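First comes one chain, alone, set out as structure tokens in the form predicted on its own.
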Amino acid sequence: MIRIFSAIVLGLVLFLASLLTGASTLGLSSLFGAGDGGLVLLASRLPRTLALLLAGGGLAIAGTIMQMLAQNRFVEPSTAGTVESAALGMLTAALFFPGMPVIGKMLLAAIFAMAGTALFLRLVRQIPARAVLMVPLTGIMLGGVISAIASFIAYRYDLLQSLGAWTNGDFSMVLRGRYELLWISFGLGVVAYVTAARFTLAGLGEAVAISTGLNYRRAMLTGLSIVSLISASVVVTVGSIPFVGLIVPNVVSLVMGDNLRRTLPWIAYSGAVLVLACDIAGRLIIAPYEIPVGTMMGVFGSAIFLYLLLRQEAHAR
């Protein structure tokens, strides 16, 4: 009880401190009075707030279902090439689709998305006794390829601004109207709620979970179908955050354990947390100009990663 009670009062304080935090001064009088204060609220800092809380708790949930169908606790779609696909198939649509709808650039990263992430549990399944750091590995250096085709292609066409807004996550630019597809994150968080205990089972690899009954081949395709569109909903309208599905499975694991239909909730929470935490950092270390989430999250992410990593190696010795 004491847990969630201190989770509500961070949650608020957080939530308080980044409707409070910007370039201009929110108070009483501009709110209520003559000035534009309530327009900024509720144009601008409700829409990034929520925006943040629906991108860091989406990408925590993609991270873990993607720790199960790997069996690996180093992978995330920053780590496996999700990320990169899902900006190549952007990169595609900006080529030869310009005038296609936000949503149907959306799936048609996320289609690219889970065509990376199936390449990279291909690549997986070959690496012998599958080694812990290996996994990582490997999705990393998948990701850097993809991103070096990307980034020619962008380079060819001139559209490496545009690639690069799409690898580095920045809420500055959200506004009311241009984040509601996010949304989706939550909805595809709920699916992954109900639908936890399967992913538990193929997490124990694929020959036990059809030992007890689970469709294996359904429970991966939900899995790769929820990772994608989450993290192609993120990569289109803010950018990519990296390590928030990698730090916060990890961090709530040891404190809760495995059970995913008990910790999914935690993950999203700690997840949006973590992300809105950062962001807040972003705006004050240099206000009024800010540094953005990505960025923030690719210095704190790293850091934490190269901890796990060692931590995990010495208890391997």
Second form
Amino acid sequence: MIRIFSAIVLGLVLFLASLLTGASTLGLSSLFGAGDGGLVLLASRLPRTLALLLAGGGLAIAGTIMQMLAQNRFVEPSTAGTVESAALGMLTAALFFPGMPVIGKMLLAAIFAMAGTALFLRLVRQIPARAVLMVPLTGIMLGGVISAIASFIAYRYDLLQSLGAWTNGDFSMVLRGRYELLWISFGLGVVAYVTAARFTLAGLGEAVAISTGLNYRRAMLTGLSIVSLISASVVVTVGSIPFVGLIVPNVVSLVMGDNLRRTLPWIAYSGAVLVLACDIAGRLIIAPYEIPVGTMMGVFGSAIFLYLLLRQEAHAR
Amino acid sequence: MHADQRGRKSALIIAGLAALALVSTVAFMTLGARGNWSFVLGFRGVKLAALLLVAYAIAVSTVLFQTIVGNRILTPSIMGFDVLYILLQTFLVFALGAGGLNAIDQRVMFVLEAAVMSGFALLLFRWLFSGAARSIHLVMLVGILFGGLFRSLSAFMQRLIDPTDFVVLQDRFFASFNTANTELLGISAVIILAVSVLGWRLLPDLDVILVGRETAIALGVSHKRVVTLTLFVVTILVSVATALVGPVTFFGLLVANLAYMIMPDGRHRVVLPAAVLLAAITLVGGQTVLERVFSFGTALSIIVEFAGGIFFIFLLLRGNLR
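Cool, the form predicted on its own is there; where's the form predicted together with its partner chain?
The complete assembly is shown below, putting the previous chain first.
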């Protein structure tokens, strides 16, 4: 009970802080008042805050499912080639179907993300079960190869700048009417929660999962679709935010164990709060300018990832 | 194979590689040249010198590094060395400003940077490789993550510095063989020459280290001293290459492993020239083909990243980590 209560308080405080932080000053009173303050709030601050919460929560859920599918604690969309593939998909859309509506581009990016992730899972099957760390290593390298292809194409067609926007998460351009696609990840989160038990089973390995009566292929496909759609929607609207999907599930599982039914809401909540807090910090450090949340998470996330890695090494000995 | 025969075969391969390198150099200098020859040769000559210096620095540093870590898939850039150089540069601009940076003597700066980098390399090295049987995968992953962390930290600081200072930084760090930082050529050549002399004297000891740490110590090699000195040489070579063209992750991995594959002999006196020549052929030849045949210049680093990444995954999956 205390845990839930303090979580709600922390969430609310950060939510309010996010509404009040930014280049133009908003007092608490303007939350209810009219005039310019109301416009800034409704058109910019509120959409931004919601986008942060949705992206963070979605990425944390995507990371959790990814870890179940790959049966490995150290993978997430940005260490499995998923994000890079989605960016390649966006590039393809920009080149061949420039007039396509955003939702179409997102679906194309999702298809690319799915193909890339499937390729990764295929490669992972070649890796002996003991070599735990080879899995993220292979994923990172696969991501490197895919992004080399993407930057080659982008370089040829003068799109390097757009590619940069998709690969480094930044919420400063989020306005009303430009982030609503992220609600998809909310819907997918609900789907993930309902079907959580299947991923827990799939995480036990193909043989065990099938012997319990699970339709393993269908569970894998569902999981893959959820991960790809969430990643694609985030990449399309704000750009990639690394490490959220990796750190959050690991830390939550350290505290609460592995029953997804119980932990998935906490995972979504923690992801949302983490990204929100990082973005607020990014807005404060060099105010009135901003540090993009992708960079903030890059610094913070890789440090925590290092800690998690070395910690598991210490346990293994 | 008989030792004598092997020596002859190595000499033959190296002669062949040297011929190829010469052909690509000549092609680079002359193909598609129009107008005033002295201008063309001068202009391209500077570029060629930069390419050759980088080829040398990357090939030698990778091979030496792989010898002391006893592993043919780790390279200085996979362990994040070159990104550390960028972080250091960014930090200096951040702390002193571009003006302050220019006020300091270039040579003093370089010595300072080299000292910091070698210090870090030693710390990382002692920490990662001294513990009993740490998994090589962990070492690699930690290296890659350090690279990512340094990259993000530099991006973070680049956000904080003055935009005009940032321009100074920016044109240094986009990996490009086409717009090499030619102002640094002279001092780079001198530095490379100096550390090469030091490296040359280490080669016999490094050959012994190839058989393994314990055996090498039993044979009377002062392992710690050799490793420390070699790391020093490696970090300086990496700094020079990064200062000239920016970071390239997989280039060293490619040429070093190719050299191991084609040479019948594992000794450094044979492998090192082969790796250097292969690097020169790849860089100069690749740049010529891209510029003259496909007419896009700066894409070479992207292609190398692509090929190198696939090669790395291949090495990983084949499992030849030792």
